[in-house]
Amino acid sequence: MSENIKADKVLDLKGLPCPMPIVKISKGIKEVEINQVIQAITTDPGSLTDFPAWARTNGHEILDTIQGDDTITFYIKRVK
């Protein structure tokens, strides 16, 4: 599915320990317009639970999550 998703902003969060990926995505989501998409690339395994919980709490939508060998990539749509 992700090959059909156009990211309006890319955040490279690789190497950042918890809680920094959430801190950075919280700031980054405010830098795009409503209905735009952020691609967030992280190496923090905790992001697999942190990002969906953050998105639910803040009213955003995770369009796709891709687990690679060393990275986890999220496509997050700003809803509000």
Partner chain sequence: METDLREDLLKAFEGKLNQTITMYLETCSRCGICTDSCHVYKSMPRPEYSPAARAEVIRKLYKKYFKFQGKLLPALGEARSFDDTTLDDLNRAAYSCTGCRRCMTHCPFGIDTQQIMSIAKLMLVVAKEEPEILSMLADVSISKGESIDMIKQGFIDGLKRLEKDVVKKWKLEAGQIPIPTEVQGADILYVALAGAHSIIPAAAVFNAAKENWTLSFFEAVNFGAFVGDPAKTKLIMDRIINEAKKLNVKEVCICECGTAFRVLKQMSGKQPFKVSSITQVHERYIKENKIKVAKNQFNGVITYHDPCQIARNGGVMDEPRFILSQLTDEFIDMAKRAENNYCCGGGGGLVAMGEDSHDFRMKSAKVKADQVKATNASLLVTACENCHSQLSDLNKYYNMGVEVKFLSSMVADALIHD
Second form
Amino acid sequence: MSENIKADKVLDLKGLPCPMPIVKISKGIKEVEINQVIQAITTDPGSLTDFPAWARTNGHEILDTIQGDDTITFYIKRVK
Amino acid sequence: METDLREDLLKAFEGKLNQTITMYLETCSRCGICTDSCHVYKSMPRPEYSPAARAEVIRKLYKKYFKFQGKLLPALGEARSFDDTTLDDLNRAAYSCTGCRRCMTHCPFGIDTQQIMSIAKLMLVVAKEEPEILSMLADVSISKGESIDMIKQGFIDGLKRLEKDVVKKWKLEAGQIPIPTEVQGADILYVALAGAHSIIPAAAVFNAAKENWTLSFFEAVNFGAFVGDPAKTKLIMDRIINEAKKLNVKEVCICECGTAFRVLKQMSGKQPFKVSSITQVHERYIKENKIKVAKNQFNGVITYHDPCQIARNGGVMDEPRFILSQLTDEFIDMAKRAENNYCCGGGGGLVAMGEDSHDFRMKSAKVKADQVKATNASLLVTACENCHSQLSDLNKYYNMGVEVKFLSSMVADALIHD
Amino acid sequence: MDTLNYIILVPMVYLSSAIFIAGMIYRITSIFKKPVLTIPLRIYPEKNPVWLYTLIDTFLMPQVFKAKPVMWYFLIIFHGSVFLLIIGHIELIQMFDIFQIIEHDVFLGKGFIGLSLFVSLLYFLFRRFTPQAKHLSVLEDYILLTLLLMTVILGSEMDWARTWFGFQEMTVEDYQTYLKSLLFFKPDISDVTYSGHSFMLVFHVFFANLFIMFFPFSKMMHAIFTIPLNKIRRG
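Mind pulling up the form predicted in complex with the partner chain next to the form predicted on its own we just looked at?
Now the complete complex, all chains and molecules, led by this one.
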């Protein structure tokens, strides 16, 4: 699915200390337009629970989550 | 200010007025002995950065609305009503204080500025003027607690990715699982942070000690406490308490996170498990010969930054020094007494506010940087994520020329077989 | 003039004592009716026994000694002097054998207690005007110090007149007659109002009255709350 998703902005959140990935994605999402997509790349296993919870509480949509060998990539659509 | 808002703020204020806080508000004689104990004031000597001056912002409102003196003769104590600048003043006071409580150790009355600032933080929450990011982080934590079954699998998948790194640090024996979860009746429930660096070294040490442990699904940090929202603080804390009770564990071990440790240790009340910091657990392992560590694997002079909520406010001061004495012969302390160590300048939610607070965090922690530089250490060790982030920022900003390391990761790196 | 003397020396003393007692009871009970905070607020390292360290913190202020030694010196002199002067005033009502462990005339210290109190009050007042303390200070702080300073100057002058200059017109017995008469609600001010020094007594009592009335409604409540708060810090 992810091959079809075009990201409007890419955020590299690899190796950041807690809670920076969420802090940065919250800032980043405001820098794209509604319905645009952010690609966020992290290394934290915790982001696999943090990002869905963040998306739910803030009303955004995670289009896809891809677990690579060393990284986790999220595609997130700004909904509001 | 609108009447409705004022009423709400006063209600929140009144709800905070327990015996202790009221005595704090009544007792201060404005002697100013606390002034020089604050790292913010020491770094930026402006009168409003005296702990007593921060508390006065609250105290003047207290006099106006809750004290006979302020109602009858407001001029005596400069009693002050809510006006358009009140919320700004509350914000400046509350978020220029990291809640390190160093001032409390110098106050002849033992006044706890952090407690007084908790009134300011709560009023900011009520007025929806608190740092947005902190509330958002708290909400994310709560949401995870509510929907754990939905996100559990994702987390377990994520952990699988860390297994090879855990094994790299410590080879497992037959039957050992690198990162166990949901172990009923485990001796230790380890509550980590979201980052791999908080899980991998800890797992290696637990495995080396052949501990019967299990990893929590939740992150330890309590953003509710940072933002000063008692309801959210409790919800976030309760996730961990409930998990510990459900698994019937004997001990909850908190990762290197000062707020998490202090909140769970001091606010959870009487529970069927004990609360320890990972530093305490590691000290225990070394003393009981459950793990062995190699000495002098780290070169150069090593110093230790006491995280305020773990040391001065949590009582863990001798343990890290014991561990370091096993890792190096070149340890040097920054302050004569651990409880006198300056705050790193990142507490109270400031680090989590990221770039928004960067300028203030750097300028207000100049004394910390000076304290570190004076040791001539090449390795700066700490046991708190918040402190680690802040110290790393300081390291860049002030060219401190140190490497900032977590104590737990040093223990994991120094593990040796018998 | 006689009427004014009488008002200050008799009804105003009763009024201020009544306000003080009622105010203290009201302030303390209203605070102890508030909910108890169950979260420990202690500071580490732990020192045992807690009660002993609480008392040491309260009365010897080792934290202040480490942080501000000069301030500590004046604080100890000041509070120690206040304690001795309270004993002195009790003796102005009635002599008690227990106070005579160190044999002395009424008011220990041959006038020097008042002097050291005066000097430390001057220090406290002047430091209020240093930039660091000035920003923190409010009117209440200056008023309390001024009231104390006036009370101490006038009170000490009476003491110095007797002990240093052999002034004989107003004796310990005269003060005792006055204070006892107040205590038994049969006020008699005749022995203390005929002398040329009487105005000192009248003003001394006047400022003391104001101070006592203000006490329960001011930061002076630290006299009561310091022990429980230090206990909370010690755990």
